[in-house]
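Take a look at this single chain in structure tokens; it is the form predicted on its own.
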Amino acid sequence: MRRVLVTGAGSGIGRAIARSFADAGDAVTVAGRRAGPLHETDGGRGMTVAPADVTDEAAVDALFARPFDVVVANAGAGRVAPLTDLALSEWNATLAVNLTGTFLTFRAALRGMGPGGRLIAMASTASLKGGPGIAAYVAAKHGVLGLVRATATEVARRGITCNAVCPGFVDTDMGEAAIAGVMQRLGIDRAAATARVTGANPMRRLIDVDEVVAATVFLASPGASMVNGHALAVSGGEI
């Protein structure tokens, strides 16, 4: 039995990716701020539930009392804002929490990996690309795959494989945020706003949750093994 980390497991694509790896016999450890939404995330699974903040270097360290075979660097947020209007408290807490947050967790996490091991960084189409209004989040991201490349190479020789998967916007509360802001931006309705945010996507539709999960228990399978600092686009073809 693996025993996985889904770090931001308490909403969304982490929870998603959560319940995958449980359902499939894995023992799960989830992670996030929040303790009621962990719990909501295990739903009778017999998961860990271990509330903590990736940008807390202590809080992170404790997570990895034990080591773990696969890790599920998930959490993350952005806002959406021009640049000149982006304070650089916020444009800080981007970079804490997608980038620190990511680098804590693995460096935590390569101290006791083992042979076999799998890192995976939940990225973003904005790791490979620029977009407007999301300095910070782009900057961060681009950030987070610059580690995950660098992170390979170090961890090749070891038998551990650390890669990206890169998903443009996806049918969460995420996604759903970003609709809303969209329509309050423009003054327009939610079809026009959808229109607008999947506009980059050739299939031009919101990404399914379970699309992005089947890419990350991909990658963290032994079919994977020589699958190494790759940023695994899930996109429809965006990117």
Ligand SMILES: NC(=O)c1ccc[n+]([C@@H]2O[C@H](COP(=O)([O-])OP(=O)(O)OC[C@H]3O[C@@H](n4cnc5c(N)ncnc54)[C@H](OP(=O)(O)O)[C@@H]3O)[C@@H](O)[C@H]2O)c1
The other form holds:
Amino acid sequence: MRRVLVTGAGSGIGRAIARSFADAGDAVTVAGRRAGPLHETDGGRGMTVAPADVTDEAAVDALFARPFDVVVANAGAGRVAPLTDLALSEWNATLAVNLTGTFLTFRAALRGMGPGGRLIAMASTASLKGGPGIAAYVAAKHGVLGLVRATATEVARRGITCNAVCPGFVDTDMGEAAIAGVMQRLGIDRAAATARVTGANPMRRLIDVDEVVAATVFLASPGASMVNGHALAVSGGEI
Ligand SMILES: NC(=O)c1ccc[n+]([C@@H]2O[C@H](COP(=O)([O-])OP(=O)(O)OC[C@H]3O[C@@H](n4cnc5c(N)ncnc54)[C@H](OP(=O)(O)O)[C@@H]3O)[C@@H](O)[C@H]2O)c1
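Please supply the coordinates for the form predicted together with the named molecule, as a counterpart to the form predicted on its own shown previously.
Below is the entire complex, every chain and molecule, led by the chain shown above.
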């Protein structure tokens, strides 16, 4: 039985990933700032609930009292703001959760991780291209991919891999917030806003969480043992 840690597991993509590993028989620990949503993710599956803020060094280190075989650094957040309106506090907060959180999680994970270990970052198409109004998020997610690529070269000889999953717009609270933001900013209805948000995706639809789960499960599988430092886009061909 593998030991799996998923951060940001109280909702959306993280919740679905945690449930998928647990349903496959792995011993799953779920982390996030709020305990309530983490218990909901568990839903009686026997997961270990470990509330932690991934920007807090001591809290992250405490998650790794025992080593994990698979670590999914999924916690993340982003808000739309033009660069000229971007407060320093917002810039710092965005880098803290997406980039520094992934750094702290991977660094702690590697202290005890053995051969066959898997580090997986939930990056984004924003790791691969820019977009208007999301400079801090794009910078943070580009940083996550840089961290993944560098880490992959450091851990390769230990039989560990480090990879990134790069989804486009996914049907979660975060995807919903993006649509709501476009509705408000442009004064358009939901259908028009959804069309704009999904416009860059050749499949013209939001990505289902299960499609992101499948990519993550693959990267954690024995069959992916030679996939290292890779950015796996789940974007319908957007990039
Ligand atoms: N949805 C999309 O369209 C999309 C596309 C590409 C990439 N992604 C990435 O996928 C990941 C998951 O996104 P999602 O769509 O599932 O969003 P979500 O539903 O908002 O989930 C984010 C989770 O992260 C947790 N979190 C936030 N800040 C945290 C912190 N400081 N420490 C620990 N946990 C924290 C939140 O729980 P608490 O508030 O309880 O901490 C929440 O459960 C993120 O990294 C996001 O950037 C999302």
